[in-house]
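Next comes just one chain, in structure tokens: the form predicted on its own.
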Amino acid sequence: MPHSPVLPGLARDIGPAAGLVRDDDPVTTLQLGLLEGDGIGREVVPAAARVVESALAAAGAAPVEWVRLPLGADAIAEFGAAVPEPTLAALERLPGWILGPHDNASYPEAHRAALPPGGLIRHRFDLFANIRPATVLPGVRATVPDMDLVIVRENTEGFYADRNMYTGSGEFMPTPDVAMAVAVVTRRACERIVRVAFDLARRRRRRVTVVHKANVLSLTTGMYLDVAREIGRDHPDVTLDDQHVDAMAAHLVRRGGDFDVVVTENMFGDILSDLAGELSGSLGTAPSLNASQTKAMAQAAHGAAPDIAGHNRANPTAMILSAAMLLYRLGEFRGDPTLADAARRITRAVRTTTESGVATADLGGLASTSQFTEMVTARVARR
């Protein structure tokens, strides 16, 4: 079993009533958001929800009450916005949710220039830590068979125009023929994401690699290197090294199994985590969690794949594993070991399913989305 991509350093006691609904029934219900989104989201999000329900029951945890919320093309048709205000208001009251992929490239033209749904939600709730494990599943062919790492990506700053400005875009054109972009990097953001990486490494193999381009971008990405060295002095039990981003891409291909926890800025983290996901098997198996001090959002690394949507062919693995990360995170919030147990059951069930040879088409298998989900669901109850 690989090391668990938990989220130490983020948890804060927010009280036992957060995200819970209580009534005359003595059973306590965990309330979570469910946003299917576009494309294959309508298939993989319900698959993850079903597995979560089974895992919670098997672990003796409180049952989940899903709060279904509109997002994406359907929300545009009904509310005139991809992320309508009623959805944001509901998320404000919830400790966590599962977010399906969005296909903003297919939205009506007036909505394509707006912040994409995922970016808007990350910005609104300051989901600053994007945790992206890349671990090879048994029975899955991988370019780097021994890969078991976690990329800790800063999620609110950098060059991405949907995240680096309080209002408006970080891109602008002084003339029709010149395009410019502003990257924002703050010490506060560097410090909080680096601390997450060090705390996570203490639960794994005690090694942090900070990725930067300080030889060229010495003030922006160089700040990550400086902050990592400063914080590293407070963690003498964790080994710290660093890599330039271009060299790191090559190292992931050549010796990806040597790395443990990788921390970096927004755009570098996005690129490297997609690369690591493919090297460890497929983006269809690459989970992701976005977290703040009080909220968490499960969101698979892959996109909406509209070409296979509705054909029962999508791989639900990444979304299922993302949901497991969400449960682990909520278990830390509440100090509830049953949620951690449910998360471990899901991870173990996915691994034993792929190990048995059951896989979807992207992994060379014959299982449909629903068949794979059935197999995982059946396994979560096993000891």
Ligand code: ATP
Given for the second form:
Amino acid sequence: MPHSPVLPGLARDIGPAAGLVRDDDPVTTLQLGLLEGDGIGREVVPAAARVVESALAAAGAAPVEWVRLPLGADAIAEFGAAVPEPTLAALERLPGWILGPHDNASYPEAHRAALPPGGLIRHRFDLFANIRPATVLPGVRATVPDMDLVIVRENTEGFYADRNMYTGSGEFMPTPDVAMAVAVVTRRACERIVRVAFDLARRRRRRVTVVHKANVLSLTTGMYLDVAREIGRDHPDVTLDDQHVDAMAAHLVRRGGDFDVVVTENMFGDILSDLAGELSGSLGTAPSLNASQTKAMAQAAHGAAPDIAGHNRANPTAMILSAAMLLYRLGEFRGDPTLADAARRITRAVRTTTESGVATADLGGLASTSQFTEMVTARVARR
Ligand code: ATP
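Switch from the form predicted on its own to the form predicted in complex with ligand ATP and give that structure.
Up next: the whole complex, starting with the chain shown before.
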């Protein structure tokens, strides 16, 4: 099966072509934020950090200087907030960071109503593009063996009511028996995310699928369809089609290998990318990058997985590959090819590790989180 190199190619794909700002400062050290978060974040984030350090050294890149920042349950205990102000102030100064998952369902009652940490950070720094590849790794038995697609998810508005208001929640209860929610879709948000999708498609198999539900949510999700058709006219070399979100779920299961770049609103993208991730292997292999015009955040598609947390069983692949996407993008910002080399080394090391039959429990293997991480770390140094 031909493999589209979406991981190493990604930063370029959503970089200057999408109008992103370039930072030409010479690289001396690479300062990156490290936010472990909750649950398996305490295992998979250090795993990704270890692999990044080795890959940078092997590529002859500047060494990383981690800026460790509190987030999640530990931050609530110590600072009284899941995302404390000092964490936000530090992120303001950083070009990129690795964010672990958060388990807000487990937070004390008073903190559960707040915007979840990941959503808050994406919103605060306008990380509008959530790029979620779903590609089958060699040696991994996948439900859809030829899946090789990228979901481009709008990250800042849509049907997630909790990020749609200047103040308060877009979810409210006029009476105890009636609950309502506000969705927001703006043309500006549609346009910028659809442009990212078309730019990405030009570097892949030149096919964009816009996912909506315009037959019932015609003004909101229908705007995605309208905007995609408009922007599609400027990209005659890219084939555009569209799917209703419910039909798309079925198509992913039946013929997921047919899709290339899939662009959609926030909640549809969240759901479809979990589905695509699982169909291409496991949630534990599904990476993601959140990007603005100046910043990028590596964040695995999976959650805190409290059911396996603390058992050294989690698959660190998604977090490791997300970190590779981050390096590649920062390499583009800085015009530093050694970061791209480090990203490629990581992607290749993960692929050769899975190809050799080493797998964590979610993929039917016996390797622990740390064993898998050591295998990948050893391989990043190889040419
Ligand atoms: P969220 O809403 O925060 O995304 P979630 O409720 O969707 O979280 P996850 O925490 O992602 O749920 O876990 C869903 C299932 O996938 C659980 O059974 C969990 O153990 C498994 N899982 C998630 N991530 C991994 C991983 N990295 N390795 C192995 N299994 C995982």
